[in-house]
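Take a look at this single chain, the form predicted on its own, given in C-alpha cells.
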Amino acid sequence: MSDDWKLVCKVEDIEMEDLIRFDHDDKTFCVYRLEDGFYATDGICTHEAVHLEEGLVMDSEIECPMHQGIFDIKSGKAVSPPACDDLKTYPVKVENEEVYININ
C-alpha cells in the first residue's frame, strides 16, 4: 500500500448515515458512509471555512451546520447556497474492515 493512503478508523466506528472527522498534517477530511459504501471529501466548508463534522448527513448530502450550505457527499458539488465552491473529494477503500482514505 502506498504511503498515499491513510488508516482512519475501522468501519464500525462510522454509523450510517454519518461520518467521522479525520485530520491529517495541517488537513481536515470527512469519511462518511452511506447505503452504498465509503466517501471521503473536504472537511472544510468551502463558504465560511467551518468544520462539517458537526453538519447533518441525509440523503448522500452534508449540510455545514454554520450557514445550511449542502454538498453532494458522492461529487462534493455544492448544491445549495451559501456554498458555491465544490468540496474535493478523495478515493476510499476498506480493508479487513478498516477505512482508508487517499489523500492525494
Contents of the next structure:
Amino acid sequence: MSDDWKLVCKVEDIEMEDLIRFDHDDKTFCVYRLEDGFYATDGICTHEAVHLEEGLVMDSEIECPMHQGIFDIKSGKAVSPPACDDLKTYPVKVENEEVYININ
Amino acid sequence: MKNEHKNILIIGGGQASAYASQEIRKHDSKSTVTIVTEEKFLPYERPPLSKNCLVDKRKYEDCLFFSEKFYDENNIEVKKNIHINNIDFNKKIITGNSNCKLSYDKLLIATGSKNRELEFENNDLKNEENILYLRNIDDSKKINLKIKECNNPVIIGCGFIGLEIAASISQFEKKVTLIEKSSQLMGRVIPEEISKLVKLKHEQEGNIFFLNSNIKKIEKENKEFVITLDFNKEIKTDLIIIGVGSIPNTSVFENSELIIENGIKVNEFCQSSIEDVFAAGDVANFYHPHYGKYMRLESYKHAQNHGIFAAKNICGLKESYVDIPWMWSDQFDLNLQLSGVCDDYDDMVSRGKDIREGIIYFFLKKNIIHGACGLAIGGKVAKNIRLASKLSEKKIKISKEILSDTSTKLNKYL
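Same protein, different form: I have the form predicted on its own, so give me the form predicted in complex with the partner chain.
After this comes the whole thing, all chains and molecules, with the earlier chain placed first.
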C-alpha cells in the first residue's frame, strides 16, 4: 500500500490558498493548501479538458481558468456552471514536512 | 414564491435559454417550460465552432450544454425548427411556422444575436458557397470543409471570430489574409499593445493583415474572387469568410410596443418594458447597477448567468444581475481575457513584461479597477483577471504600484 503514496512537494512549496500541479504517469492532479490542511483533486476540469493549475483558489473552491466553472476543493463537487460533473478527490498526507498524495 | 402552474415560454435556443430552463426547474417543478428555437439541435456551446470544431479536435455532437435526457427528465420541451412570425403581447401568444401557436404567462426572449452582413456592390455574390459567415453548427461544418480545400483564404473583419478562424486555418498550414476597416484588431476596447501582440503572433504564423482597409468591391473571376480595397489593392482568393460583428436578433419584435434600443431594453431584473416579458443574453440591453448604465454583451459567461438570473426573476425571486462582464479568446497558444469595462477610465497601469509570464492592463476609475485585459501563453492571466473582477465588484481601492508589481499577490487585497 505504501507505494500508493506519491511524494508531491515540500509543504513550503505550496503557498496558503494556492495549489501546485502534480503529474504522475499520464495523469494530472492539483494539490491544494488551505487554512485547515492539504487537499487533492484531478487536475483537469470536467467541463472541457483544461488544466486547473492556473485557476483561482478562494474560499475552499477552485475556479477553472477557462470558463470559470467552480468546484469545491474538499468534496470535488461542481458548484457553479458550466461545470456539472464533479472532480475526483484524493487523500493527502503530510509527513516530515513533505506532502504526499494517494492516487489510487 | 407561489408555486402555481404557469406557462413559461423561452424563445431562442442558445446558452441563456438552456441555463434559464435549468434554473427554473430548481425553483418550480409544476409550470410548463417550453423552449422554442429555430435551430435543429438542442442548445449547444458556440465557442468551439470557431476553434476546436474547425480543426477536428472536438466533435459537434459533444457541444450540447445538456443531453436530451436532461430535458426529458426535467420535463422541459424543446421545439426545434420553429421560426417565430409574430408575437401578440396583449393576448400573450406567439405564432410560428408549422402551425405553431403557443400561449404564455411568462415569456423569456433569448434570441441572441445575428451576423451583421457585409455590404458590397454585387448582391448576386451573397449566396456564393465560398463566401461564408459563422453563426451556427451548420456554418461551422461548412467552414470546416472549405478551409481544408482552399488555397488562399481571406477573412474580412478582425474581431474575435475572424481572428479565431484565422488561427484555426493556420493549423492546416495555410496562410490567411485578413482585412479590417479600423486601425487595430479586436476593436478599441482591447488595449493597443495587446492588439499588437496578437497581430504579431498571427504574422509570425504567416498571416497577412490589411488594416484601415474598406472593401470597394468583390468580383468573381472563374472560380476565384477578386477583392478590391479602397486604395485599389486587389486580393485574389478562393474562400471568403466574413466576421464583421453581430446585431441583436430583434427583427420579429420591431413593430411591437416592446422597447428596443440596441437590443431589448431590460432592467437589472431582466424585465422588459412589457409586463411578464423578460430578455437575457446577447439580445438584451440590460441595466448594470455596478456601472450605472445600460450595456449589451456577447459572451459565454454572460449568456449563461443572465439566463440564470432571468429565470430567478421569472420565478419571483427578484434578484438583480450584477455580474462583472468577462470574456476570453483563444488564438494559437494565446489566451486573451477581459473583465469589466475597459473603455471608461481615468488611469491605467500594466503588469508583466511579456506573454510568457502574462501581461495585463488594468483600467482604473478613482483608484478602483473598472476593467482589465490580459494576454498570455496558456491561462497565465486567468487568475489575476478573475481577481480584478472581484476587486472591482467590491469597489476596493488599489494602487497602481501594487497592480504593476508582479511579486505582489492580488488576492490578499480582497
